[in-house]
Amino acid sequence: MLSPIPREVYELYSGLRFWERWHVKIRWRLCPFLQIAGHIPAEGRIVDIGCGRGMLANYLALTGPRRRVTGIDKQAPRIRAAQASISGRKNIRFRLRDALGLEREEFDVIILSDMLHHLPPPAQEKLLGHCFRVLPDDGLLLLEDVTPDPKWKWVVHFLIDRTLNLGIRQYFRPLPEWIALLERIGFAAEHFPAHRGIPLPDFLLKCRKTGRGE
């Protein structure tokens, strides 16, 4: 497993459920948030799409005073237990809010954290397309998500998607696809595994702005 939450960031949400901080905790161990954190510049205006209730948001705020940080989500109840953790910080926000409507240079990094797999193919390669033309010059993508290789960690990550997504299906690419795409897009991408220490098969990919694009 991954290292536990961190103290300050799981402080955060002591007013939820108890189910609810119980799934917080074991999704900052299945996840790479902190793999995913080393690649974050130290300031600069970030948002992550599909935050959820907040986690790597609230970890790139508390580590990162000079950081701006942005939480989207389509999910209201996530981002309502996500903006009751922000406690009065100004380099924090959350907004419920759909990634197609984000403007050209609005931020200067973009994360999409094991998310893309919700999306039906035309619609992960229309919300990379949108990420790229909204990116300035030379503006960073992150993009964890999960790979079927290796297949028994697969097979692991989908039993448990399944069984927290009941009756929605998911899409999965393997990893040489998803670069192909995101080159064909217009971004440089650079891969780091991501499923060391975890029983899942996460990705991290640390994609540049160099092109023109399609």
Ligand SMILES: C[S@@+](CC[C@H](N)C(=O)[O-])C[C@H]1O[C@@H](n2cnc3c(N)ncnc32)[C@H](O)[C@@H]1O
Contents of the next structure:
Amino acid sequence: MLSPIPREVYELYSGLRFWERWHVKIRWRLCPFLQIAGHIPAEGRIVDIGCGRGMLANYLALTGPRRRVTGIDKQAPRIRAAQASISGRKNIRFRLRDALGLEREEFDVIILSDMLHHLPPPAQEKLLGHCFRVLPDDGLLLLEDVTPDPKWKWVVHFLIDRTLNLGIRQYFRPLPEWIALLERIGFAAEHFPAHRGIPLPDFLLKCRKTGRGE
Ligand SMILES: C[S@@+](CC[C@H](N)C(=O)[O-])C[C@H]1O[C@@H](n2cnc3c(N)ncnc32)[C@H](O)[C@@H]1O
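Can you swap the form predicted on its own for the form predicted together with this ligand?
Everything in the complex follows now, all chains and molecules, and the chain you saw is the first one.
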């Protein structure tokens, strides 16, 4: 298991209902948020797309006073929970927004954590292409998601995600396919294994905008 949620992050969610706080805690243990955070610059404009209740965004803002962090999500209840966690801090905000509405050079760093496998392949490609277009030259995309390998971890992921998202289809790609897609779009992608210590097949790709795009 990954490390427990830091106390200063968990305390931000004290106003939520019991099961929401439970989800905040479990989600932190099952996602390599600290590993993602380790690749985020200490300053700059950072957006967490599909931020959910905003745990990673909150952690980045708390640990980086010179970061300006934005979390966006298209589910209103999640954004409401995230907004309730801000309590007056100035370097973080949460917005009900669709990822495809991001504007050119609005952010230096984009995070996509466990959201792409909820989109069908054409929508995944459209979103990654949009991320490429809106990032400045040399901008950074952190992509964390799950692949079908190792198989037993993928089965565990499938069972957990299916239980939490009953009836909602999911779309997976092998890691080499993600890398090929990102490189075709114009990113230079560096792989960091992210499934050690958790029973889930997570990977992390640190993608630098280097090319001019397709
Ligand atoms: C599995 S959750 C991951 C939440 C969070 N990133 C995490 O790692 O805990 C995926 C989130 O992406 C959001 N989402 C999906 N498509 C989106 C879009 N086009 N624009 C903004 N948010 C989106 C969903 O509403 C959902 O909250």
